[in-house]
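In structure tokens, one chain follows: the form predicted on its own.
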Amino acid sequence: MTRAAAALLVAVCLPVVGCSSADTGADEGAEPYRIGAVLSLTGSYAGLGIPEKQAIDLEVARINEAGGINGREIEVIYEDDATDAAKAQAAAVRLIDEEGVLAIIGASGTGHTVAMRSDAERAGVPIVSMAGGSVITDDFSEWVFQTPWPNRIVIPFVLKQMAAAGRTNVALISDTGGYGVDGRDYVLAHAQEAGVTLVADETFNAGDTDMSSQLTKIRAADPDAVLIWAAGKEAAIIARNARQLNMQQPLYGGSGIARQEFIDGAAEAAEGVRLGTGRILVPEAFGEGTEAYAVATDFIARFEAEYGAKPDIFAGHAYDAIGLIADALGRIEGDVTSEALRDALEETDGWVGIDGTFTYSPSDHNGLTEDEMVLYVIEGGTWRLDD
């Protein structure tokens, strides 16, 4: 079968992966393939790490309702890290050295990912994670994974939006978090090669309530746009101080925002926002009729389908953090080990997700361009592409 033709098929089966025991002949009854995964279902990053467990859950379940990977089921081991580097990487050791798990799923933001990243080495256990700070991988090591696109990738993109639209002079407003430093680092490293200039350059701590201190320091700068880099609920608060200073600005944004969290809890003052970021959100951008656009509709449907609601890019962070791992699995020939399945993972060839088609190598453990971004304006409490 095709990979195109298994496409068709997502809603039976991963492509390349055995659908059941009696298709690969496999060990049928044996021992479930165990996973960890550390998100943040608690806390600032609520809103990213709750729908990537739906996510999580959702493929799980149709994978075993399938037959499994080579006829065994994956199970995953949740842990829950509030949204708290430390806490992130105890539950990284409780499931390395408790649990046993072959790969961690994680987490949901960056500086917890890297917290967990020395003790994952120490074991020999990779990480698939769904954070988009370019420290994760640009920072190599040979057992750490990333599904997102990196802010290396999704900031120049953005930066060379602002500047086509004459959006020259621009202020940055980021989070103290590991996605936000990691962010304003490349901001200030290469905003010039796109043809910006940064006006200003403010900061706020997650958990901050009000950020009309930062912004009236920002109006008072005069740019032509303000740029938002941030992950947590807190960027909503920033666009509703915006809008009650009178700011007549622009705001711009990344994959941070790019949720109905964001949506909601911004209103109105959401409305003409434009982000930087992946296609799902107009699942028509992937190209009606390819492939990819084929396993991206059929994963919205299903996932609407279950939870009353279409999926935003962090559900598709996790669907291709956890069906990279079931693809590897499912190629690994001899025993299943977690060193077997870094192997698999960094042999991963033209894999079609939501994120793009992934193509790791011992040298690029994240294999995403600048190709897989889109420019999104906000409108009507919804997101279309911007023209």
Partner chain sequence: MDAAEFFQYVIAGLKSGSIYALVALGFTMVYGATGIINFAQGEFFMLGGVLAVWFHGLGLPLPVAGIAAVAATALIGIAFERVALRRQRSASPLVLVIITIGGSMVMKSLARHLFGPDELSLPEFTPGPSVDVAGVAVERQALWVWGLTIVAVLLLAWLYRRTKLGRAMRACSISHDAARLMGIDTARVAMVSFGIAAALGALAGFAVTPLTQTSWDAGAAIGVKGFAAAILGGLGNPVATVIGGLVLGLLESLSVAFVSSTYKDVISLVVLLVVLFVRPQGLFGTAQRGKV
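Positions refer to the first chain, counted from 1. Remember, it's a predicted structure, so these values are computed and weren't measured experimentally. First, how it differs from the form predicted together with the partner chain.
Rigid-part assignment between the two forms: residue 157 and residue 95 end up in two different parts.
Output block for the form predicted together with the partner chain, input the form predicted on its own:
Below you will find a single chain and nothing else.
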């Protein structure tokens, strides 16, 4: 026990020594603006975090090459939360206390963003989240901003589109994770308003390999259309299962299935699936000649040149997060502090990004509306604007 204690002492003291020496080493003069980023680079959300990091790297390089902001460069300090809420929270504290960041971009996931919230609030450091959970901005915090379209925006849009096409008897199948549960809440809340009746309401768990039981139940309810509110490979399984059960009803979805992996996974079953999300999938949707079109095509071209693949919607969320912060930094007069940055973010007015044109206010930290949504239909293995 004595030796154990000595080792314990070493284990406890070791980090202490390390940390007290960690915050030296900043340059003299034109010190860069330090921005933190908490991303899920590993774990189950790695598919989100990696393109997000790529987009941020790309944009930071572009801004710095162009001379930075107010003559100062931007430096992003990354932390990987490994898709773990506790790690996201510790990472936020580290970025705030040890790195002294002005703001934090992140996290990739909704739960991870919520986990960082109280520490950011207490320290007075703004968070710009790339997660789509409605809770991030519905449960309002003056320090938390959000770039993607939350379900609060997407769901009513998709429901109205379904109603407009005369598909009023709708069956819902959603996952039991954060995205699906959040979406289901909004479907239940907005169905009536959109003129849609929910005739079936089924769920499944992440990792499930077959949804034909749920779809059999849905088929028996005889809906006009099936709304899939899920992300990940399970959504593709649903599309396949539906086709194999000879279900003729059209399938609808949202941002969760706006990924090439859904089309690859569902293959032919993806044909004819409709989804509502932002315009990045088909930049022409912005309208050629508009500023938004120029911004989007420029980003897509640069991203493709750098990484050899088209950016997905997550890259778009990250583009907007770093872009909004850069824009706000540029507008600050006087001392650049976290609080000034937060105020400047709140004054964002008509900033054109990938997810849409952002206008934040003291009561709206999402800044987007249903107008940013378009309906796509998958045809020939790619997205096409639905007429």
